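A single chain comes next, written as structure tokens; it is the form predicted on its own.
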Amino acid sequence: MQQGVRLDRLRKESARAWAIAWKDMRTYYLTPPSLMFGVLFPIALFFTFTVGRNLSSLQSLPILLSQTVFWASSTVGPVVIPLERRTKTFDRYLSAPMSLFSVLLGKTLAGIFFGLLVSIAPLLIGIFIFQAGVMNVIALALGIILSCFAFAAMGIMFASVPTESVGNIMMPLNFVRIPLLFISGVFIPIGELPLIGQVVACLSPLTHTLVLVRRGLGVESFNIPLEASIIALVVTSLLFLYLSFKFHESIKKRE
């Protein structure tokens, strides 16, 4: 009987953060900032970093296609949530008979998919223009799923801070995001830091990422196991979205 009851709750606590995800798809997906910095940001770093260093198209594609992902899927929590607070849609969530973390789950969704939406181009664009092989689809695939459950994750535990203003939130993730991509092997080979930068990057989870994408095209990569990389971005994954709950559920108790 109680755990027919738990099921009924789990099926309709999911059924409740589908509903929000899938509003947040069709209300902010098309934003200005989330288009400017889940789409055009990372494409303008993209060619800021790589033209003139004689990169072939396939070594390009990994760099392309984590950045899009990494962008992409923890923009979308930091923009949705000060919006909604704006308009008091977020604490209207909340004061109806749902759950913080019904409500967490429906954001984090959003971003993943909008991670994953974002990231067919350039994988569609490597494959039939420029000839790129898949040759481990497990990897890739794994590497795109779980990396965009991660970044949306870990937007939303940025998006705990109670601002109205996406600037506010946008700021301090971005003096995380912006270092992570150079100490994860995008912009400079992770063999080429020092060996505390190694083991720096080795705890990003931007690193596994590019690991994974790389192994999934066939491109050389930096010496990590895949099951270390999948079993990263899985700890990344659960650990961001349970500090993302505490976060929020610590900032409602102040309110």
Contents of the next structure:
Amino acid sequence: MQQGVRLDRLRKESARAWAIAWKDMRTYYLTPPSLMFGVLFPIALFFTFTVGRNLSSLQSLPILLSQTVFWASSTVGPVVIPLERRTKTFDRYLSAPMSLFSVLLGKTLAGIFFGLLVSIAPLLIGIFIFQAGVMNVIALALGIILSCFAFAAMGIMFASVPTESVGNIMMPLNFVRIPLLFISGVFIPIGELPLIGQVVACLSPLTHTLVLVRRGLGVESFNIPLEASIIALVVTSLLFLYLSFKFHESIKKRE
Amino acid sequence: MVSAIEVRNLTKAYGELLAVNHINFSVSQGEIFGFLGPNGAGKTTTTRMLTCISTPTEGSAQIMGFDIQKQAFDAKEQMGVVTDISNVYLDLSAQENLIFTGKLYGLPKEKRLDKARELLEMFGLYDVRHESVKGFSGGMRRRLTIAMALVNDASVLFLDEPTTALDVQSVRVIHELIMKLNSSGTTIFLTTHNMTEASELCNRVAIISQGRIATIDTPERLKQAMDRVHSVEVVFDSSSSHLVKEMEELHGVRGVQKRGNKLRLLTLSPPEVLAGIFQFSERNNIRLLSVNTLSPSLEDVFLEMTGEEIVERPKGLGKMSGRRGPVGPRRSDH
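What I would like now is the form predicted together with the partner chain, since the data block earlier showed the form predicted on its own; can you produce it?
The next block holds the full complex; its first chain is the one shown before.
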């Protein structure tokens, strides 16, 4: 393919991926499953595990922010895709002139923006009400944006399960999401975990979210270099997106 | 000239089951091609593969010369798709559905708006264009689904049961639209259960059964192939239970089916049977309310080819179709 043709194709694919993302944002952000799993669930879990722990508001803020990003971003795909499978509107994307990768990218973008949107509230509350200072803007911004990407792609990967029921995806997804909270330093500091636990924690993307957010807000965190956390989140994002593509492609072959 | 659709050894397997088994056919540009078959024969699976919704297990297909797997983007730009289910975005309005579809097909903003307006007017949805599709009736959703397939002025239009759930008036509108699109050069791939629809609209039909193409020909030639079997349908002004037996005994009658107050007499020689019916009526002083002769319909061909509910005819006439769909055979009144 010539360079010009490639660029034109890239432009078309990007525009169509964005059209899907924008439509999903308008259509699904306020649906009950999105609000329940993306907004209420992280808040409820936050209060469940922080009340009575004698944490200052500054120490609590990174936990709330990371959790919000984690739950919100990973919720959109698993809510939207089965609903669209049920109404057969997902088939429209497959028969439209765009690649499966662009379809999934569009869905991932919808998850990313949901994560960003929902995380704005705790961030603003932290900064303006609890006087939290932003010590490292880049770490904080990258921590939130890359995590939104990684978790949105994770949600899309789970949404490759060929089902028309949101619950059939949420169940296995929560089997992964909830344990991740316990090994990523959200509720139990990583330093207090046994060595094997600390190694496993380093493999969890949520650990790196928390590391970057804590550093960004100037809160003490587990000793992982910033660069390592950034790379870990980039690699995780790309890996989840790649696996999503492969899983969805495999489903297309089987359906 | 390149074929609009070229299918070579297209196959879809679900484990051990071959849903579509190495099928081959070609559709010329500007043709209306009917794709018929009983439930589970592989019609929708074939359409899903051709429209890139599902990946073939084996074989290949080209749409306007573009391979559906290697050049999927170009192939998909050539097609409009109406699936068997009205897959509209329920949370969007009718206009938003069309505009979003326009975005998926890369239409510029101005053209999207113009096209949406044109299609909303064409399908009688303009007055409800801002209303959520959630509140639409089945027929309205179906019309919107078809409108969405016309957004990109496709060269090849795939219509999977397009008139399902539509009232008679809407069906007529859709049929006229199909003819109009076809006369402007659009190739139509029509999957349908409606034999009259296929017979009236299609240049050629393919009948698929158990994943294999049973036959491909023009509807007329297919019907001619079965022309040996005729029937005469008669209604007497009597409900006597002996009528069936007495009709069976008429000269030339090979079998009798009772359908409500009608009796269908199967025969190789309709004039002979007609004469017998009139004589019987006079002799027994039973008034005739109506008499029709029926020639084989595409439905008969379909049932013969697919073996759907074949039952043994009485009096050794061989096999006959034991089921009739919503539209009966073509008839000529006497």
